[in-house]
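This document starts with one chain, in the form predicted on its own, laid out as structure tokens.
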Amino acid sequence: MIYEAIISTIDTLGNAHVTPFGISMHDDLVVISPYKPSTTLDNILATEHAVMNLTDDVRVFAGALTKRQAWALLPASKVTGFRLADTLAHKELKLVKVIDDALRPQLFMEVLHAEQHQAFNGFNRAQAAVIELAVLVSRLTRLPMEQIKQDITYHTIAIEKTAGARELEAWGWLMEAVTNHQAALNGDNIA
């Protein structure tokens, strides 16, 4: 099973990097499998730490992919790094094992510390639609444009029926990225 989370890491100079990731669990370890090349991969290998943030604010997913910072950070409690200031929960992780791969290595991370910050109030279908569009945006160069358009058409139904202000803002950011990508494929001038 894959869980969608926000992973925050730092480089050797202490600069934060925040990005969405699908993570899995294996024997109580968090498994992160970034594609190469990856800032997250480089940061975890260099510092051996990361923070997994669990949030229902889909603007963080969209903002990380579209270079819009929709979050504030606070220092982590037990590892050198940062967590989202406004998050439901976070887990501070330590690298314990690496299975290298030419495309997607697996990083096995032990949970050193976990904190619950807010209650989870349930799912909104529009949140799931934004997460799905975020996955598509993260793979714009890997997926055919026709498949992306079909998926967007399907997910637009949930946006139209159930989105609140946060979801609409995140959806707009991601749709702009799709539009810009399609324009670049078509050789259009992007202003």
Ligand SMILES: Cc1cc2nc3c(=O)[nH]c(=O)nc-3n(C[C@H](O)[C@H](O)[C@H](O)COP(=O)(O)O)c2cc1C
Given for the second form:
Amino acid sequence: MIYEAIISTIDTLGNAHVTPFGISMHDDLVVISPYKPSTTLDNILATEHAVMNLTDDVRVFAGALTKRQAWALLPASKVTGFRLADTLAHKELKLVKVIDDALRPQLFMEVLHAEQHQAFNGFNRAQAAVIELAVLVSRLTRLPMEQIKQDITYHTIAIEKTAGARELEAWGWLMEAVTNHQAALNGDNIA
Ligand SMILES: Cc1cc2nc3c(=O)[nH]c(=O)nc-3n(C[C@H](O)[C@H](O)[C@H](O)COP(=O)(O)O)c2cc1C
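Output the structure of the form predicted in complex with the named molecule; the preceding block shows the form predicted on its own.
Following is the full complex, with the preceding chain placed first.
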């Protein structure tokens, strides 16, 4: 089973990096599998720590993929690094094992500390739709435009029926990235 989380890491100078990752659990370890090259991979190998944030604010997913800093950070409690200020929960992680791979290594991380900050409010279809569009945007250059458009048509139903302000803003950022990509494919001058 894979959970979509926000992983925050720092480089050796203390600069924060925040990005979505699908994580899985193996026994009690969190497994993160970054495709190379990855700043998150470099940061975890250099510092041996990361923070996993569980948030229902989908603007963080959309913002990370569209280069908007849609979040505030607070220092982590037990490790050197940061967590999202507005997150339902976070877990502070230490690297304990690496399975290296030319394409996609696996990083096994022990949970050193966990905190719950807010209650889970229930499932929301628009949030799931934004996550699906974020995945498509992260693969824009690898997926056929026709498939992306078909998927967007379907996910738009959930947005129109169930989105709140945060979901609409996140959806707008991601749709702008799709539009820009389509314009670049068409050779349009969008500057
Ligand atoms: C929901 C979601 C899950 C993702 N999961 C992964 C993942 O498991 N591995 C990965 O390499 N990228 C994943 N991505 C894409 C990364 O967030 C994005 O490409 C990012 O730039 C990773 O590289 P970085 O560490 O250099 O930031 C995911 C994106 C989304 C929206």
